[in-house]
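Encoded as structure tokens, the following chain is the form predicted alone, with no partner shown.
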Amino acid sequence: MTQPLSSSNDLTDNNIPLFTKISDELRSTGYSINPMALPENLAENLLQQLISMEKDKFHQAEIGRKKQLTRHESIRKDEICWITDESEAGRDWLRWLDEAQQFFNRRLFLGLFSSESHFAHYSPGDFYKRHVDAFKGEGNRILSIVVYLNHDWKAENGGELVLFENTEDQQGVKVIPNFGTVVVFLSEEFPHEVLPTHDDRYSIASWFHMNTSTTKRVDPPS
């Protein structure tokens, strides 16, 4: 599930403009919204893998951390499947994340060390209430990335991501889950929610971690 990223120094030139924009906006505002920014072939291959997977590969999403994971359908209703390098699309996605990690570390000095990603499927009526991806001071999840894989998404389909700038913000910024849209934000800083969807909604959620290994604990955990 969680893996250290490779040490390759190669970056795909086509990704550099997007990674530069994201880095600049993370520095200035802490988040970056990029409509239809993921390379189209990569996005399409990921979507085809997601929709062709057997249903038993997915499981109901839980909340909490590690041994405290529990299901709370009043808070979160979606199903997920962790992304690995066992498929071509999965390998290509992890390679894209690897390039992003290298670039963000060079540009922003974030000390990103590993990542984890899952596919998410929201059926009609599913939602995820307001939450944060990491609590301040934990020092594990540093950066969150969300990518949407929905062709021809309509306003009446709902399912928007709402990104709040702080705990007091009640309005937030709405993001329509259009195909290829990439959203990146600091995991500890931005509460967010997924509004109820009225159609099948597909996405990828990823997180970059820093290395929190100690003499008694190895990170990333197994």
Contents of the next structure:
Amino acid sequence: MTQPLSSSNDLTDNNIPLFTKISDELRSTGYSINPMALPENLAENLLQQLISMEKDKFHQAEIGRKKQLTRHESIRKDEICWITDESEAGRDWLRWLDEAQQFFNRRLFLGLFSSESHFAHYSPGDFYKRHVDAFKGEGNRILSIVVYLNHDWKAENGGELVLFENTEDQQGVKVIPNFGTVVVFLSEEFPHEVLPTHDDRYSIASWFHMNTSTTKRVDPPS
Ligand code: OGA
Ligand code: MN
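Following the display of the form predicted alone, present the structure of the form predicted in complex with N-oxalylglycine (OGA).
Then the entire complex follows, led off by the chain already shown.
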């Protein structure tokens, strides 16, 4: 979970066309696929940060609630590392995400409150079977954002994201994990999977949450 970073309310003008397109597509279809969309220097810095992190900072991705973490290697096989504001690239990413959050809140009245982000590294043979990022009524994850950091991705590498329009959809829309592609979708509505990759595959996954405070329990603005 991350603190909102910017104290200023100014949005960086460069991001407005992208955030506008994403908002419009979220409103019409619930998802948005944007090739070559992340600012190139931000994407490059994130990739360098990811590569430079020692292997041991990654830990085997785990599924489930924090209290009962179990390894489900038959469902998911990748390594993740949470993104924090300790690195410059991490700070820049969180600032970009904060701008996106402000924009979507203003344009779509989504009430997004906080976010979490991790890097993911899928090694050859890794995959993530069909799943949803949030369950209806639990109200925590509202929007999912995935960004890809792979230069010169080849068709034979596989590793596509497949986004299904609804629970009945078996065909889905395939997204090639090319450098700079930004995918956004409503977390509860779109089952998706990562097909087995045949090369190292780097991505960022983030989720926006709403405020789940009640009168008895107050969420910190994290
Ligand atoms: C996830 C996820 C998709 C991807 O981490 O929940 O679905 O393409 N990632 O990396
Ligand atoms: Mn997912």
